[in-house]
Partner chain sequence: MLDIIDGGVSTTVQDLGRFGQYHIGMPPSGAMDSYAHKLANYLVGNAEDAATLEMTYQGVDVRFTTDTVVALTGASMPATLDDEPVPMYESFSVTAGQTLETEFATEGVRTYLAVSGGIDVDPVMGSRSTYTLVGIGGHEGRPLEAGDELRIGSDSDRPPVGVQVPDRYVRDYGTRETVRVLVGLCEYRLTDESREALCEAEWKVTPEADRVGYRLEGPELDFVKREQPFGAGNDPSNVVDLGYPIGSIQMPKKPIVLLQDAVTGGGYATVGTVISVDRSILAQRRTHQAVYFEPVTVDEAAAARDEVHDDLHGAYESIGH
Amino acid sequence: MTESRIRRVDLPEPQYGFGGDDHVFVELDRQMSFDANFQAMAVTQQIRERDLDGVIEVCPANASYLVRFDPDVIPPATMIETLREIAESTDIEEYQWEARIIDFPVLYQDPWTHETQMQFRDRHQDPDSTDLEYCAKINGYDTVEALIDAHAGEPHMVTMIGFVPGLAWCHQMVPRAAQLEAPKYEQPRTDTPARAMGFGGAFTTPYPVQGAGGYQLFGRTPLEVLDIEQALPDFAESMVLPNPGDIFDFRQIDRDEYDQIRDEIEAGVYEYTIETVEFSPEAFFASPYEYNRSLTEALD
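Structure block, one chain, the form predicted in complex with the partner chain:
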């Protein structure tokens, strides 16, 4: 561990641009950082609170945000002026939010994503390794187990949701030098099992449904992140589990626990372990490892 705090990033001037006549795209930075992400979350939360007539969608992303609006209600130029004004009056130094911390069991090196990897080896950078072996190597870990320990050792924050309903980009809550990085497959796979745990760029994503995909495959979670029938109790209010700002505490489990959780999920009785905590960016930046420990203790 080379750094014990999160080094702050000086964000450039935000770039405001139009997506057609009915979207504004605001780029806060071209690289990923918690500064950019927290700014995106803080500003979009303020936009939501204003409840402006004519604003249709408010979507925070990793280092940017998107607003869809009705230009017949808010002229495009007025929309940008309003967003600028909201951004200028938002100070993340004083910003805190209620975050849910969620216990997130993962069966690393599971048989199903292993089979998928083997099927698509010809599309991979390193066909003679598994995805985990390759990621361990390029991230400087001697063994797959050491990489898994790092991945499951510190929590991950949901910094963006999208692509398809419920797909969450999760960014590990550690200093940049400790962040894992990996490229996507050279050619995307045509198949990925539902609930596969993928890794690409600097993000982990649990795949909500079976489908194409290009992220490196680390394992499989027994948990659902999308429940369109809303059969599970934790989906009573929304068919999607993650919210931006949620914290997923990935935990390595064995096959027995995986099967047991699957049985409960399929019976519609599994209850997710979720605690709500007050999240303070300042405290997190100052001492991330200690702060993460105080957050994850809420799950004990």
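The block above covers the form predicted in complex with the partner chain; next, return the form predicted alone.
Below you will find a single chain and nothing else.
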């Protein structure tokens, strides 16, 4: 633990640009930071709360956001002027939002992603090691177990949804010096099991479906993050589980618990463990480790 606070970042002036006649793209920074991401979430939450006539869709991202609007209802120049006003009136040091804390079991070093990564070692930076061994080495951990403890030791915030339905970018809620980092494969795989826990850059992404991928493979979760049939109770309102601003508490489990959860999910009876709290960026910046403990205690 090298820092006890989150180092704040001075954001540049937001860059507002049009995408066709009916989209505004707002770039908050060229780099991902908690400041940029929290600003994107706070502004887009305020846009939704104001329920502005002509605004059709709002999409926050890691350090930017996109607004789709009807130019016949709200002129483009007025749209940008409104976004500037919302941004200027939103101070994340005083802002809070309702966040969901979600218990997220993970079977690290599972047999399915291990088999997959062994099939594609010729595309990896270190063909003679596993993905976890490689990531432990480049992040300064002596053992895979120490890397897993670090990955599961602090919660991860969902900072963005996209690329494929249900795919969540999850950024660990620790100071930058404690962030795990790893490159993607040198050449992407043509196959990745559904529910694989991928890691690339400084982001964990539970793969919603089977498909190609390039992230390092850490394990597999028994949970679904995408339920197209909406058969599970927690998907009654949306086929996608994660939302930006959600907090995933990754928890290491064994094979027996993995199988038990899968049985309940396939029977359509599994209920996710989810609690709701008020998230304060300022409290998190000031004392992230202590604040994380207070957040995850809501799941006890």
